[in-house]
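Only one chain is shown below, in structure tokens, and it's the form predicted on its own.
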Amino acid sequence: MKIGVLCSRIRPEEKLLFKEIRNRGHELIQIDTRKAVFDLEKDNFYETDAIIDRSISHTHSLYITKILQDRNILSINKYEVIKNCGDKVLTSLLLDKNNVPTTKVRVAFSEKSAMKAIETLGYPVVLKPGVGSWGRLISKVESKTSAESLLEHKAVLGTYHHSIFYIQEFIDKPGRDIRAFVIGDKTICAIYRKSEHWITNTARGGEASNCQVTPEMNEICLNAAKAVGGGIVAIDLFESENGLIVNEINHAMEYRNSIQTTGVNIPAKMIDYVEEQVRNRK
């Protein structure tokens, strides 16, 4: 089997994935998105059975997977999944539409309307870019003064993405959140991410420990994954006073801190899924 991997920066996750592909006797085709050129007059670009998206650029992933799918090349994850997970507004819409428990969210398109939305939700709130990862450019807004300052900076200094104000209720989580890994129709494992800071991402210093996947968690995670199109995703959850709620969904998640923590060989599970998808197409 020939398996391509879209990537740019090679992280530990990609190295583990490359190793798993080779150990199974598959041919690895590494595709650097920074060097790739796609002639749109051609029907095919790569002689592969499947291509796994691991690019750190959301925009690159979107365009390339769309190009590949339009030429009947199996892309994992699919273009639709990347689009739905990479845009927090779309994610929230799909979670709400499919009755998946999630945070309260307001979306506004001007400083004035964003200010009104923030005060309607009540302080504190969390202000996020619609597209982003690793907990970057996220602000906890605790007063009208800080809200006015942050909204002005986003409107004046940011790209057009920052003129779309994604405002989320603040959940007073118990010093941790949960990241659960869903592959296909199974929640394969989960971790707690603990931190003294209100942002618990492991990329920002959060500590990982094993989290048992409960029936409640499994049901919520599978419904959340199905809402955005399925595939290989990571579901970030909060433990609220009303039970587990979904915060975000990631389509090209990092997992370096979760393999030893959970005892689950995540890249092996990923390639199991890829092999299954290839077989199902034949």
Given for the second form:
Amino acid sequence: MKIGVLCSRIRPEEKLLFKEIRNRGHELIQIDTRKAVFDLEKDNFYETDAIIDRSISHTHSLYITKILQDRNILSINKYEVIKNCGDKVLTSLLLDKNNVPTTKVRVAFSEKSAMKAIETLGYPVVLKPGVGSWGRLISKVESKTSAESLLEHKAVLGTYHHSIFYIQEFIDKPGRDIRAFVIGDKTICAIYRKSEHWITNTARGGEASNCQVTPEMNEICLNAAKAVGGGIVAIDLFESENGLIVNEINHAMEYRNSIQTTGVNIPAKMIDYVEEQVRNRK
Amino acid sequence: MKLGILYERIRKDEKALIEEAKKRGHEIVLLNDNEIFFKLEKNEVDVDIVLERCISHSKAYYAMKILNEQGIPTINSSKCADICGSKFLVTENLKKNNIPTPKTIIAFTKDAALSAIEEMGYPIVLKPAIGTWGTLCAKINDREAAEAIIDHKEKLGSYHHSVYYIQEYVNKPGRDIRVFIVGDTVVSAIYRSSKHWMTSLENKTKITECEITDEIKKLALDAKDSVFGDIIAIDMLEKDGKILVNEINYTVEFSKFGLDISKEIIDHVEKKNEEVSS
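Switch from the form predicted on its own, shown above, to the form predicted together with the partner chain and output its structure.
In what comes next, the whole complex appears, and the chain from above leads the way.
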């Protein structure tokens, strides 16, 4: 089959995917988002059976998957999934709506109401940009004075998404969190991410080790994936006093540190899923 | 009914709407988007329905999205706001429904945008995919201007400036048409005439009545359906005797055009509330 991969910078993740696609005898069509031009009058852009989104820009992913999906091209992940996962407000809202255990979240639209929301939640809280990844611009707020100063900085930064305040309760996790990989209706593997820093993201120096997927974890992960629309996603979980809770969901996850650690060939599982989706469609 | 008004400032429009609703005995709950905050795990807004009258698109959209997912209906719906807040999504939905609209090209980098513009031919209009009141729209007449503007956009560097929304320039007869729709009724249409190419610039525009022809009516209702709208205002352009749908607005301003459609709006809110509660 013909498999398109939407990408810009080629990371180890993309190289592994390309190799997997070629090894199986499929035709690989690389779609460089930097060169792509879409005349919306046209009904057809690429001859592919499916495209896999691996763009590092959330905005570009959104636009392109929408355009291709509207023209009946199978997109993995789906536009809706990318939209729901790329936006923390939408993710949390859908997790709550589907009764998936998650953190308490408040959303406010001004410094003043954000302050009120923080005070009712109680310190410490975590302040995140509604859209963003790799743990960037996330702050743990310990007191009223730091809350005031942070909110003021955010307000002055003043871009579109900074007027949306995403305020999350702080979970006192045991120096690690869990990242679980869900493909279709299976949690294929999981890793612990350990760090001295409260942000345990491996892109920020967190250390990875294998984590056994328990039935409890599997159930929560599948429900979380379903809540945002399914597909290929990575679920970040905290071990809280009340059991596992979902923190975030990623729609175009990095996995280079997880293949060796878990012994699971993640890119092979991804292509298995793509093949299955294409077959189901035909 | 218990009617929530989601707003940022009480302007002339909001005053008229609140007055009309109160006259009919409805209870008004004022929800200032800068004062309220939302608990995502539990709805705490005690109203039957919410009429959105915000100024900021992002505040309006997120507030309505949260309310809708928590079971509170809003007018318009968050689905409509999501589409109308993005010129790209509006164009996609119009094209999907075969509604005539100007040619549009999307690109993501300076080089790709430039080659797309050259292919389309000058003049073109470059617009921020998200934005209102004509802010940062540019009519570009030649390559030099294109390069300069794209350079500036690149340096502005914010999230939404990494998308180039490139539209054919429609050589309209010095005016555009704004059509007001409430529910299934086209309630009014006006011409906005100006010497400026952007006929929507408020201080330069002359407003006159526009006859609601069958063509305008059909286009307006089709366009409304394509974005799942309840109460919307549609901007249309005349091109060689044909009418194109240009943009769609979901928080409809009216008094500044000398209109009062507060009765029609509250009628529609009542109707919608009956539909969802039955």
